[in-house]
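As a starting point, one isolated chain is supplied in C-alpha coordinates, in the form predicted on its own.
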Amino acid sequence: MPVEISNLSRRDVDQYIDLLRAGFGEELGQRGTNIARTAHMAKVLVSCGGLPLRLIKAVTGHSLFILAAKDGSHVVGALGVLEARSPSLIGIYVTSEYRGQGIAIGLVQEALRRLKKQGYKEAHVSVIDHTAQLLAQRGGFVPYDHTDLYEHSLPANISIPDGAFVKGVQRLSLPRHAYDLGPLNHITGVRVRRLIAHLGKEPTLAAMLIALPHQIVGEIQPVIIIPGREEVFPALLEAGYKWFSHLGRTLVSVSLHDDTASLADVLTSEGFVKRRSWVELRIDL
(Lines of atoms letter the chains of each structure in order from A and count residues from 1; the text may use other names and numbers.)
(Lines give C-alpha, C1' and ligand atoms only; values in the text may rest on other atoms or scores of the structure.)
Protein backbone atom coordinates (compact mmCIF):
# COMPACT_ATOMS: atom_id res chain seq x y z
CA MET A 1 0.00 0.00 0.00
CA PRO A 2 1.52 3.39 -0.98
CA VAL A 3 2.07 6.06 1.65
CA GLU A 4 -0.73 8.63 1.60
CA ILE A 5 -0.65 12.24 2.84
CA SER A 6 -3.66 13.68 4.65
CA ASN A 7 -4.56 15.96 7.54
CA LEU A 8 -3.60 14.71 10.98
CA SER A 9 -6.67 13.32 12.74
CA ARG A 10 -7.36 13.08 16.45
CA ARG A 11 -6.64 9.34 16.43
CA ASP A 12 -3.21 10.04 14.88
CA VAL A 13 -2.07 12.52 17.55
CA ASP A 14 -0.29 10.00 19.80
CA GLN A 15 1.77 8.73 16.86
CA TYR A 16 2.50 12.32 15.83
CA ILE A 17 3.77 13.10 19.34
CA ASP A 18 6.04 10.03 19.11
CA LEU A 19 7.47 11.51 15.88
CA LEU A 20 8.09 14.83 17.64
CA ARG A 21 9.94 13.03 20.42
CA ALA A 22 12.05 11.09 17.92
CA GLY A 23 12.89 14.07 15.73
CA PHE A 24 12.96 17.00 18.13
CA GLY A 25 13.02 15.50 21.63
CA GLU A 26 16.38 16.99 22.56
CA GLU A 27 15.40 20.52 21.54
CA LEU A 28 11.95 20.26 23.16
CA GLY A 29 13.61 18.97 26.33
CA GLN A 30 16.02 21.91 26.41
CA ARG A 31 13.07 24.29 26.17
CA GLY A 32 11.27 22.43 28.95
CA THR A 33 8.29 21.65 26.73
CA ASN A 34 5.60 19.61 28.44
CA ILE A 35 4.95 16.93 25.82
CA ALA A 36 1.86 15.55 27.57
CA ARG A 37 0.17 18.95 27.57
CA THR A 38 1.23 19.51 23.99
CA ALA A 39 -0.45 16.24 23.02
CA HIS A 40 -3.64 17.26 24.84
CA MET A 41 -3.70 20.64 23.07
CA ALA A 42 -3.14 18.95 19.70
CA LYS A 43 -6.12 16.65 20.29
CA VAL A 44 -8.29 19.63 21.17
CA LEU A 45 -7.23 21.57 18.06
CA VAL A 46 -7.93 18.72 15.61
CA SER A 47 -11.18 17.62 17.27
CA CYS A 48 -14.53 18.05 15.51
CA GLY A 49 -12.88 17.94 12.12
CA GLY A 50 -10.49 20.78 13.00
CA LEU A 51 -13.26 23.20 14.02
CA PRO A 52 -11.16 24.90 16.76
CA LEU A 53 -8.44 25.67 14.21
CA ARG A 54 -10.96 27.14 11.78
CA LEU A 55 -12.38 29.35 14.53
CA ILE A 56 -8.88 30.57 15.46
CA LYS A 57 -8.20 31.46 11.85
CA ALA A 58 -11.51 33.30 11.53
CA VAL A 59 -10.71 35.44 14.59
CA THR A 60 -6.96 36.00 14.20
CA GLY A 61 -5.94 35.09 10.66
CA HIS A 62 -3.50 32.57 12.17
CA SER A 63 -3.94 28.82 12.15
CA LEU A 64 -2.14 25.52 11.91
CA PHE A 65 -2.48 22.37 9.92
CA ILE A 66 -0.46 19.19 10.23
CA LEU A 67 0.07 16.82 7.34
CA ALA A 68 0.58 13.15 8.15
CA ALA A 69 2.19 10.62 5.81
CA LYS A 70 0.52 7.30 6.58
CA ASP A 71 1.21 3.72 5.59
CA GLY A 72 -2.21 2.32 6.33
CA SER A 73 -2.94 3.46 9.88
CA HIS A 74 0.75 3.96 10.72
CA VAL A 75 2.00 7.57 10.74
CA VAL A 76 5.49 7.49 9.21
CA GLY A 77 6.08 11.21 8.63
CA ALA A 78 4.61 14.60 9.45
CA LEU A 79 4.92 18.29 8.66
CA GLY A 80 3.35 21.24 10.45
CA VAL A 81 2.34 24.48 8.73
CA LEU A 82 1.74 27.68 10.69
CA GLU A 83 -0.63 29.86 8.74
CA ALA A 84 -0.12 33.60 9.13
CA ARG A 85 0.47 36.55 6.83
CA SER A 86 3.52 34.63 5.62
CA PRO A 87 3.10 30.94 6.55
CA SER A 88 5.94 28.77 7.84
CA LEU A 89 6.65 25.06 7.46
CA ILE A 90 7.81 23.52 10.75
CA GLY A 91 8.81 20.20 12.25
CA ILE A 92 9.17 17.88 9.26
CA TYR A 93 10.20 14.35 10.21
CA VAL A 94 10.11 10.95 8.54
CA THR A 95 10.89 7.71 10.37
CA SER A 96 14.21 6.15 9.43
CA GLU A 97 12.78 3.06 7.73
CA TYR A 98 10.72 5.20 5.33
CA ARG A 99 13.42 7.65 4.28
CA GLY A 100 14.66 7.75 0.71
CA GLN A 101 11.15 7.21 -0.68
CA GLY A 102 10.34 10.87 -1.42
CA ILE A 103 7.98 11.21 1.55
CA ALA A 104 9.60 14.38 2.92
CA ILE A 105 9.52 16.23 -0.39
CA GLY A 106 5.98 14.94 -0.89
CA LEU A 107 4.92 16.52 2.41
CA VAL A 108 6.55 19.82 1.41
CA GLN A 109 4.94 19.85 -2.01
CA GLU A 110 1.49 19.08 -0.58
CA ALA A 111 1.85 21.87 1.99
CA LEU A 112 2.84 24.37 -0.72
CA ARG A 113 -0.01 23.22 -2.95
CA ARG A 114 -2.53 23.87 -0.18
CA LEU A 115 -1.06 27.25 0.71
CA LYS A 116 -1.11 28.38 -2.91
CA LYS A 117 -4.72 27.22 -3.25
CA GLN A 118 -5.61 29.38 -0.23
CA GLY A 119 -4.09 32.44 -1.90
CA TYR A 120 -0.81 32.79 -0.03
CA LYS A 121 1.98 34.45 -2.02
CA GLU A 122 5.01 33.02 -0.19
CA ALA A 123 6.07 30.56 2.50
CA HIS A 124 9.04 30.22 4.84
CA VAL A 125 11.03 27.45 6.46
CA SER A 126 13.90 27.33 8.97
CA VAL A 127 16.48 24.55 8.77
CA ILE A 128 19.25 23.59 11.20
CA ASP A 129 21.31 21.18 9.11
CA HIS A 130 22.60 20.76 5.58
CA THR A 131 20.32 17.81 4.77
CA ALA A 132 17.21 19.79 5.67
CA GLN A 133 18.46 22.76 3.66
CA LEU A 134 18.98 20.57 0.60
CA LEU A 135 15.42 19.23 1.00
CA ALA A 136 14.01 22.76 1.22
CA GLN A 137 15.95 23.87 -1.83
CA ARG A 138 14.74 20.82 -3.76
CA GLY A 139 11.26 22.09 -2.96
CA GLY A 140 12.08 25.50 -4.46
CA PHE A 141 13.05 27.43 -1.32
CA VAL A 142 15.85 30.02 -1.47
CA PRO A 143 18.02 31.13 1.52
CA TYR A 144 17.52 34.75 2.60
CA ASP A 145 18.53 35.04 6.27
CA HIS A 146 20.58 33.43 9.04
CA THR A 147 19.64 33.13 12.72
CA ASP A 148 21.75 32.48 15.82
CA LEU A 149 20.05 31.51 19.08
CA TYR A 150 21.64 32.59 22.38
CA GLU A 151 20.56 31.48 25.85
CA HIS A 152 21.12 32.56 29.45
CA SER A 153 19.76 31.10 32.66
CA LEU A 154 17.55 33.05 35.06
CA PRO A 155 17.66 34.83 37.42
CA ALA A 156 20.40 37.15 36.13
CA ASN A 157 21.73 40.60 36.87
CA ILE A 158 22.75 43.22 34.37
CA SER A 159 24.09 46.79 34.32
CA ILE A 160 22.00 49.40 32.54
CA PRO A 161 23.66 52.35 30.73
CA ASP A 162 23.01 55.78 32.22
CA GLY A 163 20.00 57.45 30.65
CA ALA A 164 18.57 54.22 29.27
CA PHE A 165 15.02 53.09 30.02
CA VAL A 166 12.35 50.84 28.55
CA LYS A 167 8.69 51.54 27.81
CA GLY A 168 5.95 49.08 26.98
CA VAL A 169 3.85 49.76 23.89
CA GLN A 170 0.64 48.27 22.53
CA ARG A 171 1.59 48.50 18.89
CA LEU A 172 4.98 47.91 17.36
CA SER A 173 6.03 47.47 13.74
CA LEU A 174 7.43 43.99 14.32
CA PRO A 175 6.43 40.82 12.50
CA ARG A 176 3.71 39.13 14.52
CA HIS A 177 4.93 35.96 16.22
CA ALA A 178 3.33 32.85 14.76
CA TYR A 179 1.82 31.86 18.12
CA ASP A 180 0.60 35.36 18.99
CA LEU A 181 -3.16 35.03 18.54
CA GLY A 182 -4.05 38.44 19.90
CA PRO A 183 -7.45 38.21 21.62
CA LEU A 184 -7.08 34.44 22.04
CA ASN A 185 -3.76 34.60 23.92
CA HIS A 186 -5.53 34.47 27.26
CA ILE A 187 -7.04 31.14 26.20
CA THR A 188 -3.92 29.56 24.69
CA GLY A 189 -1.63 30.79 27.47
CA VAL A 190 0.74 32.65 25.12
CA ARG A 191 2.12 35.82 26.72
CA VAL A 192 3.48 38.69 24.62
CA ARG A 193 5.02 42.08 25.46
CA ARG A 194 6.27 44.78 23.09
CA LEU A 195 8.98 47.10 24.35
CA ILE A 196 11.03 50.06 23.14
CA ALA A 197 14.37 51.02 24.71
CA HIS A 198 15.30 54.71 24.88
CA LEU A 199 18.55 56.51 25.46
CA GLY A 200 17.34 59.82 26.82
CA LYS A 201 14.47 60.84 24.53
CA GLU A 202 15.78 58.81 21.61
CA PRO A 203 14.18 55.39 20.84
CA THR A 204 17.03 53.05 19.90
CA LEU A 205 15.88 49.41 20.06
CA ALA A 206 12.62 47.52 20.08
CA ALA A 207 11.80 43.97 21.07
CA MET A 208 9.01 41.48 21.30
CA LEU A 209 8.99 39.23 24.37
CA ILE A 210 7.22 35.88 23.97
CA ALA A 211 6.47 33.27 26.62
CA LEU A 212 4.85 30.13 25.28
CA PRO A 213 2.86 27.86 27.59
CA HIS A 214 4.37 24.64 28.95
CA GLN A 215 7.96 25.83 28.40
CA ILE A 216 10.72 27.09 30.68
CA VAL A 217 12.11 29.51 28.08
CA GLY A 218 11.18 33.12 27.42
CA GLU A 219 12.18 34.48 24.02
CA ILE A 220 13.37 37.99 23.11
CA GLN A 221 13.20 39.09 19.47
CA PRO A 222 15.08 42.41 19.12
CA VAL A 223 14.95 44.99 16.34
CA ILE A 224 17.53 47.75 15.91
CA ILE A 225 15.93 51.16 15.38
CA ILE A 226 19.13 53.23 15.31
CA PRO A 227 22.37 51.45 14.35
CA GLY A 228 25.29 52.29 16.62
CA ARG A 229 23.22 52.28 19.82
CA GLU A 230 23.68 48.59 20.64
CA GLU A 231 24.96 49.51 24.12
CA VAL A 232 21.34 50.17 25.13
CA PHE A 233 20.41 46.52 24.56
CA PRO A 234 21.02 45.58 28.24
CA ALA A 235 17.99 47.70 29.17
CA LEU A 236 15.78 45.42 27.07
CA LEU A 237 17.49 42.35 28.48
CA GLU A 238 16.80 43.49 32.03
CA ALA A 239 13.12 44.03 31.23
CA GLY A 240 13.02 40.53 29.77
CA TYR A 241 14.73 39.03 32.80
CA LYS A 242 12.18 40.56 35.17
CA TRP A 243 9.12 39.66 33.14
CA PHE A 244 10.15 36.08 32.38
CA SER A 245 11.19 35.47 36.00
CA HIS A 246 7.77 36.75 37.10
CA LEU A 247 6.18 34.21 34.72
CA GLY A 248 8.25 31.40 36.23
CA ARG A 249 10.63 30.93 33.30
CA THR A 250 14.16 29.78 34.07
CA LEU A 251 15.84 30.45 30.71
CA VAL A 252 15.85 33.40 28.34
CA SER A 253 16.72 33.07 24.65
CA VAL A 254 17.56 35.75 22.10
CA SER A 255 17.39 35.07 18.37
CA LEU A 256 19.62 37.30 16.23
CA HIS A 257 19.14 37.64 12.49
CA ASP A 258 21.49 39.14 9.92
CA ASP A 259 20.17 42.65 10.64
CA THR A 260 20.63 42.30 14.41
CA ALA A 261 23.91 40.34 14.42
CA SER A 262 25.73 43.39 15.85
CA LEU A 263 24.03 42.66 19.19
CA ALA A 264 26.00 39.41 19.55
CA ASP A 265 28.90 41.13 21.34
CA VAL A 266 26.49 42.49 23.97
CA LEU A 267 25.03 39.04 24.56
CA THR A 268 28.44 37.42 24.84
CA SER A 269 29.62 40.05 27.33
CA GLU A 270 26.50 39.39 29.43
CA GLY A 271 27.19 35.65 29.61
CA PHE A 272 24.87 34.38 26.88
CA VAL A 273 25.92 31.18 25.08
CA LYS A 274 25.18 30.52 21.40
CA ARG A 275 23.25 27.24 21.33
CA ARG A 276 22.47 26.71 17.67
CA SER A 277 22.09 28.37 14.29
CA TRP A 278 19.79 27.89 11.35
CA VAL A 279 19.13 29.16 7.85
CA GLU A 280 15.89 30.87 6.86
CA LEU A 281 14.51 30.11 3.39
CA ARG A 282 11.44 31.27 1.49
CA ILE A 283 9.58 30.48 -1.70
CA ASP A 284 7.21 32.47 -3.91
CA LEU A 285 3.98 30.57 -4.52
Ligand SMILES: CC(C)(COP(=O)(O)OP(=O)(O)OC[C@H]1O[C@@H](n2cnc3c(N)ncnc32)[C@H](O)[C@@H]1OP(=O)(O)O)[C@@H](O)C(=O)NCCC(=O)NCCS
The other form holds:
Amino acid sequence: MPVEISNLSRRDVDQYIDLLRAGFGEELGQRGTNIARTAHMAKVLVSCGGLPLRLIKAVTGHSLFILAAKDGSHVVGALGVLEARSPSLIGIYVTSEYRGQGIAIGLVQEALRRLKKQGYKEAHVSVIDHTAQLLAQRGGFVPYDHTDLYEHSLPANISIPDGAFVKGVQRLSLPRHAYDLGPLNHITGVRVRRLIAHLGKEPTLAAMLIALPHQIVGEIQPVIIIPGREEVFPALLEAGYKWFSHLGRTLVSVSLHDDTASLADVLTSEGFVKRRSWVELRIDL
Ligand SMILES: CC(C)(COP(=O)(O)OP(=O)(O)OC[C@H]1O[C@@H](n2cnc3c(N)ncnc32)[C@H](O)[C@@H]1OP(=O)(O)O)[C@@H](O)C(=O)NCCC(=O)NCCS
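Next, report the structure of the form predicted together with this ligand; the form predicted on its own has already been given.
Now the complete complex, all chains and molecules, led by this one.
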Protein backbone atom coordinates (compact mmCIF):
# COMPACT_ATOMS: atom_id res chain seq x y z
CA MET A 1 0.00 0.00 0.00
CA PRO A 2 1.50 3.41 -0.93
CA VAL A 3 2.19 5.96 1.81
CA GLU A 4 -0.48 8.69 1.82
CA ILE A 5 -0.36 12.18 3.28
CA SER A 6 -3.37 13.58 5.15
CA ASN A 7 -4.28 15.72 8.15
CA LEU A 8 -3.41 14.18 11.49
CA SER A 9 -6.63 12.89 13.03
CA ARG A 10 -7.47 12.44 16.69
CA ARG A 11 -6.83 8.70 16.56
CA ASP A 12 -3.34 9.30 15.06
CA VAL A 13 -2.20 11.54 17.94
CA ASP A 14 -0.64 8.79 20.08
CA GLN A 15 1.46 7.57 17.15
CA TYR A 16 2.39 11.17 16.34
CA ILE A 17 3.56 11.71 19.91
CA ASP A 18 5.68 8.54 19.61
CA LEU A 19 7.31 10.05 16.50
CA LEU A 20 7.97 13.32 18.36
CA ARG A 21 9.55 11.34 21.20
CA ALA A 22 11.75 9.37 18.78
CA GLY A 23 12.81 12.42 16.77
CA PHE A 24 12.91 15.22 19.30
CA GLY A 25 12.70 13.51 22.72
CA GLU A 26 16.12 14.75 23.81
CA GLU A 27 15.38 18.38 22.88
CA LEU A 28 11.87 18.25 24.37
CA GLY A 29 13.36 16.70 27.52
CA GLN A 30 15.90 19.52 27.81
CA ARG A 31 13.05 22.04 27.58
CA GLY A 32 11.21 20.12 30.31
CA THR A 33 8.24 19.49 28.00
CA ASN A 34 5.44 17.50 29.58
CA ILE A 35 4.74 15.13 26.67
CA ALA A 36 1.56 13.61 28.19
CA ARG A 37 0.01 17.08 28.49
CA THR A 38 1.18 18.01 25.00
CA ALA A 39 -0.56 14.87 23.67
CA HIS A 40 -3.73 15.84 25.52
CA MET A 41 -3.64 19.36 24.05
CA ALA A 42 -3.00 17.95 20.54
CA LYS A 43 -6.06 15.68 20.91
CA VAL A 44 -8.23 18.62 21.92
CA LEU A 45 -6.97 20.73 19.00
CA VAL A 46 -7.61 18.09 16.32
CA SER A 47 -10.96 16.92 17.78
CA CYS A 48 -14.27 17.58 15.94
CA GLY A 49 -12.47 17.59 12.57
CA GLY A 50 -10.10 20.36 13.74
CA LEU A 51 -12.87 22.77 14.82
CA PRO A 52 -10.83 24.20 17.80
CA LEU A 53 -7.98 25.03 15.38
CA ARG A 54 -10.36 26.72 12.97
CA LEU A 55 -11.76 28.80 15.83
CA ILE A 56 -8.27 29.85 16.91
CA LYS A 57 -7.52 30.86 13.32
CA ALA A 58 -10.77 32.85 13.03
CA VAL A 59 -9.99 34.82 16.21
CA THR A 60 -6.22 35.26 15.92
CA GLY A 61 -5.23 34.62 12.30
CA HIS A 62 -2.80 32.02 13.66
CA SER A 63 -3.24 28.29 13.53
CA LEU A 64 -1.51 24.95 13.22
CA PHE A 65 -1.91 21.95 10.99
CA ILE A 66 -0.13 18.64 11.24
CA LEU A 67 0.38 16.44 8.21
CA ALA A 68 0.76 12.70 8.73
CA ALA A 69 2.31 10.29 6.22
CA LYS A 70 0.47 7.00 6.72
CA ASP A 71 1.06 3.48 5.50
CA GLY A 72 -2.46 2.15 6.08
CA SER A 73 -3.25 3.17 9.64
CA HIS A 74 0.44 3.33 10.59
CA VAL A 75 1.86 6.90 10.94
CA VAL A 76 5.37 6.75 9.43
CA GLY A 77 6.13 10.46 9.15
CA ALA A 78 4.79 13.85 10.21
CA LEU A 79 5.28 17.56 9.75
CA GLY A 80 3.74 20.45 11.70
CA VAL A 81 2.97 23.86 10.19
CA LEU A 82 2.45 26.93 12.36
CA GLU A 83 0.33 29.41 10.45
CA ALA A 84 1.23 33.00 11.20
CA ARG A 85 2.03 36.02 9.02
CA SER A 86 5.04 34.04 7.85
CA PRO A 87 4.19 30.37 8.50
CA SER A 88 6.86 27.97 9.75
CA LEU A 89 7.37 24.26 9.18
CA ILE A 90 8.21 22.48 12.43
CA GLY A 91 9.26 19.03 13.58
CA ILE A 92 9.60 16.92 10.42
CA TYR A 93 10.27 13.27 11.15
CA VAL A 94 10.16 10.02 9.13
CA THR A 95 10.66 6.63 10.82
CA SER A 96 13.99 5.08 9.89
CA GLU A 97 12.62 2.15 7.85
CA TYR A 98 10.69 4.55 5.57
CA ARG A 99 13.51 7.01 4.90
CA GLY A 100 14.98 7.66 1.46
CA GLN A 101 11.63 7.14 -0.30
CA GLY A 102 10.67 10.79 -0.78
CA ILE A 103 8.23 10.88 2.18
CA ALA A 104 9.74 13.96 3.83
CA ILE A 105 9.88 15.95 0.58
CA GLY A 106 6.29 14.84 -0.06
CA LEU A 107 5.26 16.27 3.35
CA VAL A 108 7.12 19.54 2.67
CA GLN A 109 5.59 19.92 -0.80
CA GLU A 110 2.08 19.20 0.49
CA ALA A 111 2.54 21.78 3.29
CA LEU A 112 3.75 24.41 0.79
CA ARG A 113 0.90 23.60 -1.62
CA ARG A 114 -1.67 24.16 1.16
CA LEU A 115 -0.04 27.40 2.34
CA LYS A 116 0.10 28.77 -1.21
CA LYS A 117 -3.56 27.83 -1.74
CA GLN A 118 -4.42 29.81 1.40
CA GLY A 119 -2.68 32.88 -0.04
CA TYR A 120 0.52 32.91 2.05
CA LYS A 121 3.43 34.57 0.25
CA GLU A 122 6.32 32.95 2.13
CA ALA A 123 7.20 30.26 4.65
CA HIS A 124 10.23 29.47 6.73
CA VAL A 125 11.88 26.60 8.54
CA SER A 126 14.66 26.23 11.14
CA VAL A 127 17.01 23.28 10.90
CA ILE A 128 19.59 21.94 13.34
CA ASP A 129 20.63 18.98 11.34
CA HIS A 130 22.58 19.00 8.04
CA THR A 131 20.31 16.37 6.43
CA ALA A 132 17.27 18.46 7.28
CA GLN A 133 18.96 21.49 5.70
CA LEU A 134 19.58 19.49 2.50
CA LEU A 135 15.92 18.43 2.58
CA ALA A 136 14.73 22.03 3.01
CA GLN A 137 16.98 23.25 0.19
CA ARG A 138 15.72 20.40 -2.02
CA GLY A 139 12.22 21.75 -1.25
CA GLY A 140 13.27 25.19 -2.54
CA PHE A 141 14.10 26.93 0.79
CA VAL A 142 17.08 29.30 0.89
CA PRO A 143 19.19 30.01 4.04
CA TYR A 144 18.90 33.61 5.32
CA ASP A 145 19.76 33.63 9.04
CA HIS A 146 21.51 31.71 11.79
CA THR A 147 20.38 31.37 15.42
CA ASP A 148 22.26 30.44 18.60
CA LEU A 149 20.30 29.38 21.68
CA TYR A 150 21.78 30.21 25.10
CA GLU A 151 20.50 28.93 28.45
CA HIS A 152 20.76 29.84 32.12
CA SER A 153 19.07 28.24 35.11
CA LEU A 154 16.95 30.15 37.62
CA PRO A 155 17.17 31.69 40.14
CA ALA A 156 19.85 34.07 38.92
CA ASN A 157 21.17 37.44 40.03
CA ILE A 158 22.23 40.20 37.77
CA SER A 159 23.47 43.76 38.19
CA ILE A 160 21.83 46.48 36.13
CA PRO A 161 23.68 49.55 34.78
CA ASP A 162 22.78 52.96 36.22
CA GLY A 163 19.97 54.73 34.38
CA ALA A 164 18.61 51.52 32.79
CA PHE A 165 15.00 50.52 33.29
CA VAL A 166 12.45 48.27 31.60
CA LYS A 167 8.81 48.94 30.70
CA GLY A 168 6.12 46.47 29.69
CA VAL A 169 4.35 47.50 26.48
CA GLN A 170 1.16 46.38 24.73
CA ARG A 171 2.71 46.26 21.30
CA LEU A 172 6.12 46.12 19.74
CA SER A 173 6.67 47.26 16.20
CA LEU A 174 7.64 43.70 15.35
CA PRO A 175 5.87 40.98 13.42
CA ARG A 176 3.63 39.08 15.83
CA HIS A 177 5.30 35.99 17.13
CA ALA A 178 3.75 32.72 15.92
CA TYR A 179 2.79 31.86 19.51
CA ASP A 180 1.28 35.27 20.19
CA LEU A 181 -2.40 34.29 19.99
CA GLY A 182 -3.77 37.50 21.50
CA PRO A 183 -6.90 36.88 23.58
CA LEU A 184 -6.59 33.10 23.18
CA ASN A 185 -3.22 32.93 24.90
CA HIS A 186 -4.83 32.42 28.29
CA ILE A 187 -6.85 29.44 26.97
CA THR A 188 -3.86 27.73 25.37
CA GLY A 189 -1.65 28.55 28.37
CA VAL A 190 0.92 30.37 26.20
CA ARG A 191 2.19 33.45 28.08
CA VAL A 192 3.70 36.33 26.14
CA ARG A 193 5.14 39.64 27.36
CA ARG A 194 6.67 42.52 25.45
CA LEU A 195 9.32 44.68 27.08
CA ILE A 196 11.36 47.73 26.15
CA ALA A 197 14.61 48.61 27.91
CA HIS A 198 15.55 52.28 28.23
CA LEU A 199 18.82 53.94 29.03
CA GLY A 200 17.78 57.33 30.36
CA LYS A 201 15.07 58.50 27.96
CA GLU A 202 16.20 56.36 25.04
CA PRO A 203 14.49 53.06 24.19
CA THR A 204 17.46 50.91 23.21
CA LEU A 205 16.44 47.24 23.28
CA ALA A 206 13.15 45.34 23.10
CA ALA A 207 12.24 41.73 23.81
CA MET A 208 9.44 39.22 23.49
CA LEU A 209 9.20 36.91 26.49
CA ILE A 210 7.45 33.62 25.78
CA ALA A 211 6.50 30.84 28.19
CA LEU A 212 4.94 27.84 26.48
CA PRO A 213 2.69 25.58 28.52
CA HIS A 214 4.05 22.35 29.94
CA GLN A 215 7.70 23.47 29.70
CA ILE A 216 10.20 24.49 32.37
CA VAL A 217 11.90 27.02 30.10
CA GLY A 218 11.00 30.63 29.39
CA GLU A 219 12.35 32.16 26.18
CA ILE A 220 13.64 35.69 25.60
CA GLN A 221 13.83 36.97 22.02
CA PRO A 222 15.70 40.31 22.07
CA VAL A 223 15.57 42.94 19.34
CA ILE A 224 18.11 45.76 19.05
CA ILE A 225 16.54 49.21 18.63
CA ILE A 226 19.74 51.25 18.91
CA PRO A 227 22.93 49.34 18.01
CA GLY A 228 25.91 49.72 20.32
CA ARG A 229 23.91 49.92 23.58
CA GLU A 230 24.27 46.25 24.54
CA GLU A 231 25.09 47.25 28.15
CA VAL A 232 21.32 47.67 28.76
CA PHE A 233 20.66 44.01 28.03
CA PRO A 234 21.08 42.91 31.72
CA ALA A 235 18.01 45.04 32.58
CA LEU A 236 15.92 42.98 30.14
CA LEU A 237 17.42 39.75 31.45
CA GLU A 238 16.54 40.71 35.02
CA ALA A 239 12.93 41.48 34.02
CA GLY A 240 12.84 38.10 32.26
CA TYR A 241 14.20 36.27 35.31
CA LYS A 242 11.54 37.83 37.53
CA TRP A 243 8.64 37.07 35.20
CA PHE A 244 9.71 33.51 34.45
CA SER A 245 10.36 32.79 38.16
CA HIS A 246 6.88 34.12 38.92
CA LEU A 247 5.50 31.68 36.29
CA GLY A 248 7.38 28.80 37.93
CA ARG A 249 9.93 28.35 35.12
CA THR A 250 13.38 27.12 36.16
CA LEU A 251 15.33 27.76 32.98
CA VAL A 252 15.73 30.82 30.72
CA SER A 253 16.75 30.60 27.08
CA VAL A 254 17.77 33.46 24.79
CA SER A 255 17.83 33.05 21.02
CA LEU A 256 20.26 35.30 19.15
CA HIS A 257 20.04 35.85 15.39
CA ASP A 258 22.64 37.38 13.06
CA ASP A 259 21.34 40.87 13.90
CA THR A 260 21.46 40.32 17.68
CA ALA A 261 24.71 38.31 17.79
CA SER A 262 26.44 41.31 19.45
CA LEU A 263 24.49 40.45 22.66
CA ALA A 264 26.36 37.13 22.99
CA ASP A 265 29.18 38.65 25.07
CA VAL A 266 26.67 39.87 27.69
CA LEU A 267 25.09 36.40 27.87
CA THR A 268 28.46 34.68 28.25
CA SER A 269 29.55 37.10 30.99
CA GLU A 270 26.26 36.45 32.83
CA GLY A 271 26.96 32.69 32.80
CA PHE A 272 24.70 31.64 29.92
CA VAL A 273 25.83 28.55 28.01
CA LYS A 274 25.33 28.06 24.26
CA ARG A 275 23.19 24.92 23.83
CA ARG A 276 22.21 24.69 20.17
CA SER A 277 22.55 26.47 16.84
CA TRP A 278 20.37 26.28 13.79
CA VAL A 279 19.97 27.70 10.31
CA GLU A 280 16.84 29.60 9.23
CA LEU A 281 15.61 29.10 5.67
CA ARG A 282 12.85 30.84 3.74
CA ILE A 283 10.87 30.21 0.58
CA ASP A 284 8.73 32.58 -1.52
CA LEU A 285 5.48 30.88 -2.42
C1 LIG B 1 15.42 14.39 7.65
C2 LIG B 1 14.34 13.32 7.34
C3 LIG B 1 12.98 13.88 7.72
C4 LIG B 1 14.38 12.99 5.83
O5 LIG B 1 13.30 12.06 5.56
P6 LIG B 1 13.24 11.19 4.22
O7 LIG B 1 11.83 10.77 3.98
O8 LIG B 1 14.24 10.12 4.28
O9 LIG B 1 13.69 12.24 3.09
P10 LIG B 1 13.35 12.14 1.54
O11 LIG B 1 13.49 10.74 1.09
O12 LIG B 1 12.04 12.81 1.25
O13 LIG B 1 14.52 13.01 0.91
C14 LIG B 1 14.29 14.29 0.37
C15 LIG B 1 15.62 15.05 0.21
O16 LIG B 1 16.21 15.29 1.48
C17 LIG B 1 17.65 15.15 1.38
N18 LIG B 1 18.03 13.98 2.19
C19 LIG B 1 17.20 13.17 2.89
N20 LIG B 1 17.93 12.24 3.57
C21 LIG B 1 19.23 12.49 3.28
C22 LIG B 1 20.46 11.90 3.69
N23 LIG B 1 20.50 10.84 4.52
N24 LIG B 1 21.62 12.43 3.22
C25 LIG B 1 21.61 13.48 2.37
N26 LIG B 1 20.46 14.09 1.95
C27 LIG B 1 19.31 13.61 2.40
C28 LIG B 1 17.94 14.91 -0.09
O29 LIG B 1 18.12 16.19 -0.70
C30 LIG B 1 16.66 14.27 -0.57
O31 LIG B 1 16.42 14.49 -1.94
P32 LIG B 1 17.01 13.43 -3.04
O33 LIG B 1 16.58 12.07 -2.57
O34 LIG B 1 16.37 13.85 -4.31
O35 LIG B 1 18.48 13.61 -3.00
C36 LIG B 1 14.62 12.01 8.13
O37 LIG B 1 15.95 11.60 7.87
C38 LIG B 1 14.41 12.15 9.62
O39 LIG B 1 13.31 11.98 10.10
N40 LIG B 1 15.52 12.42 10.38
C41 LIG B 1 15.44 12.56 11.81
C42 LIG B 1 14.66 13.80 12.27
C43 LIG B 1 15.26 15.09 11.82
O44 LIG B 1 16.46 15.26 11.72
N45 LIG B 1 14.37 16.07 11.56
C46 LIG B 1 14.76 17.41 11.20
C47 LIG B 1 14.95 18.24 12.45
S48 LIG B 1 15.50 19.91 12.08
